[in-house]
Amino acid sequence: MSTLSHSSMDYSIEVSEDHEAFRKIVRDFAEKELAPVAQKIDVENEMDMGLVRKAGELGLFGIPFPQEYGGSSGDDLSLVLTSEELARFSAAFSAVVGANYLVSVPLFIFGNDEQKKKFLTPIARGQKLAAHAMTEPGTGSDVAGITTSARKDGQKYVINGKKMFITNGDKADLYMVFARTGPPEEGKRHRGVTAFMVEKGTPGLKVGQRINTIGLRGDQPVELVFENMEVPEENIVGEMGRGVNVALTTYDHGRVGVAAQGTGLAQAALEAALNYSTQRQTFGEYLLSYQQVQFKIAEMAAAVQTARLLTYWAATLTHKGTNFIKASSIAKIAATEAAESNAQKAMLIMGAYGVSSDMQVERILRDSQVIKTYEGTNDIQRLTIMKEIGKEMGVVG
């Protein structure tokens, strides 16, 4: 039995004129507004929140949602195009935008109508920022191992615990917090975790220390502390005790956005190397005239196109809702590792300029380390791929 695809139609990528028109809108914003401040964001390690608000006004926070919830009725490919174009200049900025979807997407899939109106709509309209709070000091990829607790008290829950590495945690107006409402069931560790919506300013919610990471400077993650934080019962998203399903579904949909970030970074590294090698001369010849440089450029171009095709393919399958989990994991591995590899090749071509902290290439390499890590490390993606292959072969449940 083939584990490559159930149908040759699974490999179709559906890009329309509307997609390209939308890309041009995002690219215009990225080139004119984001590019001039991208280096400043990284050096000062502070996000340009005015520009984030402009992105919200442009509709970049509600792309795949219906207009009734403040969205623009786009699709997953439109969302991928956005992440790619933004990451081409600033992966940190694309992360601020993308992190909102880790809350808005599960709200759309699992939330009731009242929750969608109250929480999803202002996020989609760019009026509020959101943060997804799952990771804990001792728990990363093993989401079933979280220890933050939620104890029922009448019509509310009292939450205690700590979260770490929370993107947008210091900027958010809304949080999706995962906590244990009950012990794991026998043989089912994932049972007993519940998702809650929490609003900024809720008593007992504290933003702790900022965690400085190697990349995505300007959107550094933070610690969140919950001390007897009371959340109303109606803020539960999805079924009680089935929060792990909410989280994993979110990651399955969001992973292709990280692949798009990788594609944008890989493209930026290629552009930097090309620009430098067509302007710099050595021994009376442009660098691009040397075969060893040509080989590196060719390999970088191949990596970009591979990453882009895999990412668009995964986004197309995600929109169809078929066979997309394996595809998005494949795309994340290929695209994020293309970003890293292209940055390294660009450094070799550009020499001292490549490793200078004043140049974009050095930032691309740092950013690539983070995107390889979050939303499931690349080794976790390899495990996911094998799990999906096992299902196709009928040997894994």
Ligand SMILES: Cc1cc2nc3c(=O)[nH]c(=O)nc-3n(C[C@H](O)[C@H](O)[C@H](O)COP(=O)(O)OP(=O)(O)OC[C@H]3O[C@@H](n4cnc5c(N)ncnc54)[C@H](O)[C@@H]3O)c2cc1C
Contents of the next structure:
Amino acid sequence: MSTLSHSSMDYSIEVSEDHEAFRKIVRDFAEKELAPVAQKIDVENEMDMGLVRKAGELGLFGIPFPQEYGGSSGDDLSLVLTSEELARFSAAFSAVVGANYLVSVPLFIFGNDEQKKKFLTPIARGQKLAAHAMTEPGTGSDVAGITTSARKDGQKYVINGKKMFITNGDKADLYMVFARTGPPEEGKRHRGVTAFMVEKGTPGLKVGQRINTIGLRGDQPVELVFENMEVPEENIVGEMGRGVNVALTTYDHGRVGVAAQGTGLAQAALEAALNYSTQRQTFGEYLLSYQQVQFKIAEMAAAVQTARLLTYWAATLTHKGTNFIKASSIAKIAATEAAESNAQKAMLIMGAYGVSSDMQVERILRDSQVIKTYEGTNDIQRLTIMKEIGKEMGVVG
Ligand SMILES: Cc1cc2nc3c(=O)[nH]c(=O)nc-3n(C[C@H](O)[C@H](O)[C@H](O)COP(=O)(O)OP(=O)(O)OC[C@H]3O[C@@H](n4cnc5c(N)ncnc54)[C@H](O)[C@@H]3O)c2cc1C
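Form predicted together with the named molecule structure, per the form predicted on its own context:
Let's see the whole complex now, leading with the same chain.
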């Protein structure tokens, strides 16, 4: 696909009846089980781990993997439908589920058979929770800048350093940890970083402070500290020194899941505004009768549809494995910003109830700030889009 000259086939979205049947299963779970506890999760800032286990039993952690590794051989579209339906009620809950894929997907793409059996299979079956540990106090977007070190000592590596903002870091049984095994190569800063699997309870692995953020309450990230943490050599995932490639490939595949969270949140704000404006009367008229409210709701509906179409399109391309990087970045920007703008419009429509912290809309606005930030900020997505356009035009490598 070229930016300047494209085929209409590049825009196909492959949704089947199986997808819709699957969506109904997830929606049923979300409406019956998640919706009643979503506000409590946010207010108490604690995840409902019993419900997370139920999501595992439903197969929501293993969607794209083959059955031999505990999955259900679904596709990326099934994955985004799940993320969207869960985020419609609780983006925090969808984040707890989604963070597992930041470990299971790279294990599936880069892991050997033994690693897939040992680590991927229990994650996919929902028996073990996982956390992806890249970000550090001194670096986030610039993953090549990490300083956590892994020193070879016989058949094992000794890891020292600190990670920040790690989702599921306090709940995980398994961690994918990125550390420097060597210095950056001349002209290739991203070389010299390696991905390791680390098991909970490994001596030297400490869960540090919880970091309170504006949104996704109930799923607050934590610090991780590694003090002479020994990891066997066989736990290296992918090639030695090529961990940045492992991580960036993971983010390329995972970004569309964040777009789906944005779509779910944008949809929730639209529903809240519609419900409120058909029930609340001012000066003897329902709010929905005012054109000023109708225009806002029409714009919100347009934003949801745009987000959803871009997200399903990016998921279709991700599954095909073609030209999906730019599509996913576009979808992430559009959907996460739709969540923010729909929450703001819903707040205006709902007056004092819109800004009340007992109402879902205020939570949607807070959650939208976080999803704009993680898995690559939206400005980093803009850089990615420009890089991909440059490649298409043959002007940059
Ligand atoms: C709730 C939450 C959960 C998270 N979960 C995880 C997790 O599970 N695992 C993990 O490893 N990390 C996680 N993160 C970290 C997250 O991925 C990073 O916060 C994110 O990548 C941004 O990094 P940073 O915060 O260090 O910002 P920085 O990289 O310091 O960027 C700061 C600002 O500068 C901008 N910027 C940076 N470089 C450029 C550039 N070249 N051009 C233009 N603008 C630029 C950014 O867009 C941003 O606005 C999480 C973060 C949050 C908030």
